[in-house]
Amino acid sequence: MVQKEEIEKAKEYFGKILEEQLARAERIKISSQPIDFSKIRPIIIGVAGGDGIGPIIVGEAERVLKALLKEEIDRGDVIFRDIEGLTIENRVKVMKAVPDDVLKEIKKTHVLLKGPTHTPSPGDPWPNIESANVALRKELDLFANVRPVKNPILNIDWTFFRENTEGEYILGSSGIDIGDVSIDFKVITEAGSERIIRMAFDYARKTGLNRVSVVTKANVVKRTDGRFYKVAERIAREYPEVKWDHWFIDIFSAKLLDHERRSDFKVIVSPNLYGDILTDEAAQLQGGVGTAGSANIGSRYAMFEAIHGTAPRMVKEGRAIYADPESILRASVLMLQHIGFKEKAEVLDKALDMCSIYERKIVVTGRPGGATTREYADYVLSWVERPDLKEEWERKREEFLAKAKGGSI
């Protein structure tokens, strides 16, 4: 039997959460303008290896980036800075998702290239501390999770805009147990919804894609998802040239697998949890989560990472040197775009296409017999340095698509 005093404590607890979220909603309204990186010198890139395979794949991504940005580094326009201590051992030592001294160092950078970090789960030998990713998104207000996915054979080229600081995740470690009942909280604000939805519509307009699909479950989750939908409806009126539609998460998940419908989708925007699930599903159509990168963008800070985890089994079995770095390299493309090096981003993007799609002279399998992480990075660098990259990319792409159309791929 639940005692009345337990219910009163729960009411008081919820009241504090409500006060915190109302205050957060007000802070969002006065968020600063995005940084103009053309006026920032030097640009400071923080590098955090994380856990498991993280240090290995991030190390190779850093090597590729330093080759691409050699002139800028030599001029002092770009500085790479190692961020130590974002490991599960160090986080558990101080029982914080992100230790204070580590967060302080991260805040001295403009962007962070980050490896996967371990999040303890039930049955895990580590104490159940909050996800470092979720904590960083909250602390740095990284409200937009941007994840592109493409597959030329399937004729898909999607860009997902996932709200990153609200929904179920923002209070994921703040639920309560009352007797036999467990309750978690979901929060969606007007201002939080507006900034992610507006970013998606801006992107659709600037790129000429002119199609935005809004994904919710507003027919059932009427308050939070309902608010997200209503904000989308309002914002859409400001972009008359951009077509938009609204989908429920369940049927939209199915339509991503529908070969007759999926190529229609261009820009997708959704609340946090749905975006997390959808982008993993979408990444599988690209070649798996090991092939997809992710950008976490706020007004002041930005963080770029692989979308997969730390691969503890690979580490335990001694296979970490065979980890696929494509995901963190795809994230590096997004980082180069974000800080204003669009031509270099295009070079890396095309080099990755050559290595992972159109030529594939070496293949990472995650096991002996496949390429090592370093061998794959060397392969990417060999294309980055090719003066005929663009021409070869176009030629190989045409050959690849012709073979695919003929059924030989």
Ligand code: IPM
Contents of the next structure:
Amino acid sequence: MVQKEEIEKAKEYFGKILEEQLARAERIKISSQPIDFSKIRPIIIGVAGGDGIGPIIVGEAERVLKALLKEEIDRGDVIFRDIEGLTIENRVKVMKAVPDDVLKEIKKTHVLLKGPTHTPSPGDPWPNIESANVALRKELDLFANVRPVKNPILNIDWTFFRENTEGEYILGSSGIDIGDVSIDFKVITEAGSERIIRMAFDYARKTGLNRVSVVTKANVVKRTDGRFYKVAERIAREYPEVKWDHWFIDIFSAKLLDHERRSDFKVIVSPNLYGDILTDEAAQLQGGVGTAGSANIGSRYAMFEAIHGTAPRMVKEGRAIYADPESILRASVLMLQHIGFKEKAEVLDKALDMCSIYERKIVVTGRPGGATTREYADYVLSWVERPDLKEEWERKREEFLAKAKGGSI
Ligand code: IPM
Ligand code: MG
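And the form predicted together with this ligand, for comparison with the form predicted alone?
The next block holds the full complex; its first chain is the one shown before.
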């Protein structure tokens, strides 16, 4: 039997949570205008390797970026800074998702290039502390998780806008057990929904795509998802040229696999957890989670990372040097765009397209026999340095699509 006392304690706890969330909602409303990072020079790029395959793929991405930004570094416009201590061992030592001194160092940078960090779960050998990703997104208020996914053969080119600080995640480590009952909380706020939905609509307008799909489960999860939907409806009125529709997460997941319909989707916006799941599904259609990068954007900070985890099995089996760095390199493209190096971003993106889609002279398989992380990065660098990259990209792309049409890919 649950004691009355325990119930009273839980009510008090809920009251506290409510107060905190109401205060947070107010803070979002008055949060500052976004900083334009393309105007900040020197720009400080923090680099944190993370756990598992993280240091290997991040190390190669850093090498590629340093080659690409050589002039800017020499001129003093770009500074790379190593951020130590974002490892599971160190985090467990102080029992914090992000140790205070590490967070302080991160806050002294403008943007962070981050490798995957181990997220403990029940049954794990590590204590069940909060995910470093989730903590950093909350601490730095990185409310938008932007994840592009494309596959020219399937004719898909999607940009996901995943709300990144609310939903099931915000109190994911603050649920309660009472007797046989476990309760977690899902929180969605008006201002929190507005800022991510607006970002998606702005993007659709700016790119001329003029199409937004909003994904919720508002038919069942009536309060939180219901609010997200209503905010979308309100914001959409300000963008008459943007066609928008609303989907439930279950059928939308199915439609991403529907080759008759999926090319119609362009910009997708959703609450946090749905965005998490959808973007793994979408990335699989691009070639796997190892190929997809992600931007976590806030008004003051931004963090760029792969969408996948630390690949502990690869490390255990001694295959870490065969890890695919495409994900973190695609994240680097997003970072270059964010800090105002649009040309360089395009060069890296096209070089990656050559290496992973159109030419594929060497292929990373994650196993011996395939290319190593370093070999792949060298391959990327060789394309980055080619003066005929853009023409070759056009030519190989045409060739590739013609072959695909003929059924030979
Ligand atoms: C992601 C990851 C994280 C998330 C994990 C590592 C906490 O899956 O970035 O999508 O759930 O957001
Ligand atoms: Mg995920």
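By rigid core we mean the largest C-alpha set that fits within 1.5 Å across both forms. The structure presented is a predicted model; accordingly, all values stated were derived computationally and were not measured. Residue numbers count along the first chain shown, from 1.
Comparing between the two forms on the rigid core: C-alpha of K361 shifted by 2 Å or more?
No, because once the rigid core is superposed, the C-alpha of K361 moves less than 2 Å between the two forms.
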